[in-house]
Structure formats: C-alpha cells, structure tokens
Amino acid sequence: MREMFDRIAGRYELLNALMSAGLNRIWNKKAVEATRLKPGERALDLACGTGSLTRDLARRVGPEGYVLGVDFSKEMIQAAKKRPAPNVEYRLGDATDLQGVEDGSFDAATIAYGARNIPDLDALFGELARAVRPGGKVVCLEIARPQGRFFATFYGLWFDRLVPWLGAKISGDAWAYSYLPHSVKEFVASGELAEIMRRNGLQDVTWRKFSGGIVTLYAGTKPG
C-alpha cells in the first residue's frame, strides 16, 4: 500500500481534481467548516497526502495558528513539502501510533480519504480522539458509494469504469486506480464508522452526504 501511494504521489492533486469534476474543493471546504476551528488554533490532518486538506486548515487557523500533517508515505509528503506554509509541518508517521503527538495537543483533527485505507479503524479514531483536547471536533471525510438510482448509475460508470482508465493513462500505474473503486465497496457502511467513532471516545457523531452521496463527512465530538 505504502509503495503503492509512493508511486502516484507526482500526479495525486491532478488526479483527485480530474476525478471528482473539482467536487473535491468543496468537500474540503465543508470538512474544515465541520473542524469549529478558530484563527490561532492548533490542528492534525491524518494520512494527509500531498497536503491539500491540510493547506485549507492551515488558511483556517491563519499565521497565528498550527498545522500538522501525517501520513505514511515518504513521497506524498515530499510532494506536499513542496507547497510550504509557515504554520504548517509535515511528518512521515502511522495514523494508528502517533508517536510524538501529546493527548489533548490539538483542537481538532481530520483524515480525508484515507480512513478506508487504514484496516484497524478503532485504532485510527483512537488516536484522534486521544489527539484532540476535550470539546474538540474530529472529522472524517470519505468517498462512498451512492444509494440512488440516477447517481448510483453514474458512480458505476464514473468511479468503476472511467476513473481506472483515467488514473492508468495519467499516473502510469493502473492498478493504484483500480484499486479505489474496490476500496470503497469494501469500507463499512456509515452507521458503522459512525459506532467505531463513538466506541473510541468521541460524542455527537453525525454524518452527512453531499453530491447524491458520492461522500460522507462525519464529525464526533470529544467530551468536555
């Protein structure tokens, strides 16, 4: 999986915009909305990528604030290291095991699009919970499958058919783009996630679904 990411780290942006038709500006944004953050804040973006989620946070908080950037894969953030910020660090390290990060040091953490590629889910929420203070948001945001006809009908198309050949003729690897329609019909169901976040300390958790349910953002709340 890490050598996987490592490979497609060059094109990652080009192909998530290309993708979701631009869609993935605005999910951003509601997943930042979602964080309640505040200028001069402190925030984690978990399995961060090349750094776009984590950018838009950073703007969140502004020059007075603090963003951290995790994920596992040396070359996404070498890619995202590229496109500096001054409130902003990036390190390589394990969205399960957060070595280095102190409980309570955050008001706020986010994964996108990367909780379905983690396989102990508890431990995942685990340790944002642990991460946030007490009365902090944590906020998931994820690809899922959409339940009604219309759009049901151009998922299939879209995210099975033309998104592999898409990603194949960008990227160079087609396997990577193969492998994200297959993901996302193997995640768990949103009641599901939503349990496994309240199981692991957090409160409050709802969920949305935005574009014909093409995503869902969740957010929990840590107890005060």
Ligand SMILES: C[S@@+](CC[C@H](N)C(=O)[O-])C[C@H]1O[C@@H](n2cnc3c(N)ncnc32)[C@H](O)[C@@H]1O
Given for the second form:
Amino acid sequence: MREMFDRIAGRYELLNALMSAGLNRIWNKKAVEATRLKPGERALDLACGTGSLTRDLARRVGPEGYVLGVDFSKEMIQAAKKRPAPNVEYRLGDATDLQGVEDGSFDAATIAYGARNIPDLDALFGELARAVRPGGKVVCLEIARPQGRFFATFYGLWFDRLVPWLGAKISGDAWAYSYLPHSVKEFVASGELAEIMRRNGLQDVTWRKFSGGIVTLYAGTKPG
Ligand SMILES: C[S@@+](CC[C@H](N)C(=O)[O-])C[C@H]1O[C@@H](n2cnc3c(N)ncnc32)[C@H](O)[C@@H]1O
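Having seen the form predicted alone, could you give me the form predicted together with the ligand?
Complete assembly follows, chain above in first position.
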C-alpha cells in the first residue's frame, strides 16, 4: 500500500482534480468547516498525502495556528513539502500508531480519503480521538457509492471505467487506479463507520453525503 502511494505521489493532485471534476475543492471546504477550528488553533491531518486538506486547514487557523500533516508515504510527504507554509509541519508516520503526538494536543483532527486504505479502523479512530482535546472535533471525508439509480449508473461509468483508464494514463500506475473503485466497494457502510467512531470515544457522530452521495463527511466530538 505504501509503495503504491509512493508511486502515484507525483501526479496525485492533478488526478484528484480531474477525477472529481474539481469537486474535491468543495468537499475539502466542507471538511474544514466541520472542524469548527478557530484562528490560532491546532489541527492534525492524518494520511495527509500531498497536503491538499492540510493547506486548507492551515488557512483556516491562520498564521497563529499550527497544522501537522502525517503520512506513511515518503514520496507523498516530499511532494507536500514542496509547498511549505510557516504554520504547517509534515511528518512521516503511521496513522494507526502516532509517535510524538500527545493526548489531547490538537483542537481538531481530520482524515480525507485515507480511512478506506487503512485496515485497522479502530486503531485509526482511537488515535484520532486520542489526539484531540475534550470538545475537539474528529472529521473524516471518504468516497462512497451513490444510492439513487441515476447517480449509480453515471458513477459506474465514471468511477469504474473512466477513472482506472485516466489514472493508468496519467500516473502510469494501472493497478493503483483499479484498486481505487475496488476499495470504495469494500469500505464499511456509513452506519458502521459511525459506530467505529463511537466505540473509539467520540460522541454526537453524524454523517452527511454530498454530490449525489459520492462523498461522505463524518464528524464526531470528543466528550468534554
Ligand atoms: C488517497 S490519499 C489521500 C491524501 C490526502 N488526505 C488528500 O486529501 O488528498 C491516501 C493517503 O493515505 C496514506 N496512508 C495510507 N495508510 C496510511 C497509514 N496507515 N498511515 C499514514 N498514512 C497512510 C497514503 O500514503 C496516502 O497518501
């Protein structure tokens, strides 16, 4: 898994924008809003990749705030570091076993399109919940499959056929972009993910679907 992400890091953001027809910007904005972060606060972005959401979080907390992006792919972290910001730090690390992150040391923690690739979701949400302070938010953005027949048909053509083709052409890694629709099919249902969040110490867990149900935004709060 790590090597696959190392291989696709170079063209990752371009492909994301193409595959989502630019909607990824709107979904990031929704995720940032759900953190309820204020200027000067601290955010943790797990599986940060090339830092797309990390940079949006940094804009939200402003120059007095701080954002830490963590990813286990060296190439992704290197790509993220090519767009540095004074209030952002990137670190190589495993989202299910965070080193050097103290309990309750962040006001919010996020993960975008990472949960689907992490087999141990209890360990992941355990770490997300541990890292935030009481009252802090944990936000998870993830790709989903739409329910309605119209969207499902369109999505099938787009995501199961066009995305693997486009991904193979642009990134040169056919396997990575055929794995993508497969991983979405295999991912847990929304209710199940919400339950995983609850049993790992989060409360008031909600989820919302966007853009015809192709993306789900989960949010929970650490009890105060
Ligand atoms: C689809 S990308 C998402 C990147 C970024 N969050 C975004 O919004 O574009 C998934 C990322 O998860 C990272 N990843 C997967 N498993 C991980 C783990 N156990 N610990 C840290 N990073 C992980 C991969 O290296 C990859 O960069």
